[in-house]
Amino acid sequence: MGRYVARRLLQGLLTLFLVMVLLHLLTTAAIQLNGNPALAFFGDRVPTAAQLQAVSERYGLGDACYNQLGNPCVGPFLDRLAAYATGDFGTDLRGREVTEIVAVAAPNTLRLFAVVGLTWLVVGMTLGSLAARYRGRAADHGIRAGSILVDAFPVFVMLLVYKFVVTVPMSTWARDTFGAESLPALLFRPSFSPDHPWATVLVPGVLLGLAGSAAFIRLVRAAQLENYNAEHVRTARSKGLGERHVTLFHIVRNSSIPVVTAIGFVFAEALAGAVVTEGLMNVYGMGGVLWSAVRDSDVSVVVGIVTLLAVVTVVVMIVVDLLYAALDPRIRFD
């Protein structure tokens, strides 16, 4: 187990260096084409060169390899790495650290995962479990269609039919009839709003755990239905086992391995819904700063924030290998 481990955190190690290695090639591709980022610094004022050189140097863009289309700028590279190892994520065009940043949106996005991951599960599990269980009946028939059409609806389209559409006529009716601090008011607010943080992520989190929720209930069905006939729940009914013990410890815990191989292949569907929802609702989250920092080529930040979304992304993957053996005892690392 203990090899396994190791050598899981090895390959994760790997792939975060490639990540950053692809991040840094597309960001100094983008710099070289597009021109030196720290000119938003500026705003509308036009720079002397000295001061273009000062902020440029500030802000790690000042190398003469950023003007060299085509130099992979090797050792800008390897000194953002070697800023990385100390827990140096550099600072933003305001001269904010990206750590601070980060402190403060976090929170943000781990409200609206929480209210994503739970819809995710209850819905998926739910309806994948009743579609299993009545399968080929109607009511089968009609949560695969639902299944469907939701996975055929792109959730932005989703978040600008409800931000434009649906809040606007909500939100005036709850204002009116309970109050503008009410929680029907605030759930119907078109903006995320920091005073009501939970109040105003919840419905965007519930779209978003309903798209993602689509192909999950089919892979329950498909993985419950292997396990509908199979010997060993055969077995439990014929020891006189309810059907209720029966569903939930052998036909649901049997069935959950690739359900929790989908945990994070939804994961990282989340982290992109993330940046999106967060984009379009206005909240200040992960997701939120990475959209403002690519809006306003904000360089520093857009590579930080990837960096740790990137780094989340692999220990959830690790500790996903790691649950199969939880799961099912036949399982073991060498």
Second form
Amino acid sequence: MGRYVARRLLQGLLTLFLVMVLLHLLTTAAIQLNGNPALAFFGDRVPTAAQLQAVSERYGLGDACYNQLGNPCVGPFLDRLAAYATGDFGTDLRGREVTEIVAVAAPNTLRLFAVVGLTWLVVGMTLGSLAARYRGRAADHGIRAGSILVDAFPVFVMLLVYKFVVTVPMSTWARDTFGAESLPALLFRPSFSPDHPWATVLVPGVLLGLAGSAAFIRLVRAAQLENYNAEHVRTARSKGLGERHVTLFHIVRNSSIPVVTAIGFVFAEALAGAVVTEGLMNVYGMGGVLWSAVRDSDVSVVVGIVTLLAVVTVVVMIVVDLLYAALDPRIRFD
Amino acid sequence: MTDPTTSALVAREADASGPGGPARRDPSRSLWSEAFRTLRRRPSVVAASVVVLFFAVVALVPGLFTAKDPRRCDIGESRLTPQGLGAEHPLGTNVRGCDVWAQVIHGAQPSLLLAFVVVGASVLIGLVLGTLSGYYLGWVDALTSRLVEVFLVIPLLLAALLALSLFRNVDLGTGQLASILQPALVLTAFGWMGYTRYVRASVLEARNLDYVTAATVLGASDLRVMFRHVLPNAIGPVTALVPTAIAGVISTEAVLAFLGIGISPPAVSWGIMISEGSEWFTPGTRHLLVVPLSCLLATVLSFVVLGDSLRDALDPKLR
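Please could you give me the other form, the form predicted in complex with the partner chain, since above is the form predicted on its own?
The next block holds the full complex; its first chain is the one shown before.
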């Protein structure tokens, strides 16, 4: 087990390194093709070569390789790696530390994730188990049809319709009925408010969670159906165990392995969903920050944040792999 | 993402129903014809196929449905309400006075073309890399696994956002293909990993079966074994993914259009229409959002239904 963990960690480090190389190559090629982002600092004025050089230096784009198309810019990449190793993630174009930006933005994204994760788990497990329990009957067909319908509604469309069609009349009505600072009025606010971070993130989070749970419902249903007819379940029943005990300890627990697999996928999906949600609902989170950094060609913020997200993703993947061994005694890694 | 044994397991269990072992399956021809027979009898599948076929025809020959140019707009006729069939503007006009009917007809082409190009290219990459890594294992497999993991770490939408906005100033010229080339490249670059893992897992199962050993012993070359014997068995689970993936690309295109990257004006796509029309819903011009949105939802829903039924039909365990 220890050796397996060590190997996975090393593989994870290698992946992270490769992700950084990929990011570096992408951003470098973009700068070489589009021109120096430092020019934006001067607006309409035409800077002298010395001025441009000074500003480029400050943004960390002073190296001559950024002007040569096709040059992989190995030097600046090594400098960045060395800086990251000492915990220095650089600053944005206005001189604000990337770590500081992340410290403000990350809690909002985590709130969104908490709501999404909870919705996803509760809705997915409950409806999936129900569909498996009543397979072939009306409840099963209804739940499956519902999940396909939700699947066909892209997250983005769902949020768009919510923002432009639902929020305006709902929040006007709630403001008039309950007052501007009441909970229902906050719930249906069309955009995020930092003063009420939980209330304004709740509905978008639930919508995002619902969208993710559609595939999860079918996964849970399929996993449990396989177990309903399994031999160990028949044994448990023939021992005289109650149906509730059998369902909880022999079916739900044994079908939790594919569910754990899904955590990895849902995490990646939620990350992508967060970009859309935060962009649409003006949440100041990781996705929103990244979106504006990309728009301003703020290279150090983009690379810093995507690297951070990549670290989190790699850790989640490793944890998921280790959970297999904990849940399924048949899986051993040595 | 994991070592060979677990990732085969992951890939197998990640699929809701599990592709099932080729060993338990009937010979491939009867599997396909049987799947087809099951599908033909389902009303939902028939309805979904009709919708998909209809929009495919719309995308291929838009001239059949409208003679108007979607880009010829008269600002004086801005935001007309739908006038019904036979009138000058059956579905009204948008803010710039362009005919919504003509736009929605011509908007089908880039959306569907992009989806087919992206999914086709991704499946091709997945088949080649998955077969190679599952068949040869060793360093080929290690390299592919690392590559898959690197691209998996950055989620599709994040990557598309990043790459498309980084290169948005690069001009590729006008024309239908040029306007979808950039989103197609980016979405393919970050969309092939799933297929690779599925194919690899199936190839891993198939390569040790007796008939493959028999073919090897008879002196068949590696290429022949891979493409004549192993691949036909590995292709099943991937086919079931395709319709759902097409639906996914169509909705991703809408997101990208909304963010102002991806297929860009003057090309017309449903995503662009939705993003333009959404802000006019509350002021009262509802058809600007409702019309493209219904087309998008109808297409996506049909593809999702097709994918779901296909997966069930190809899964021997659910028979």
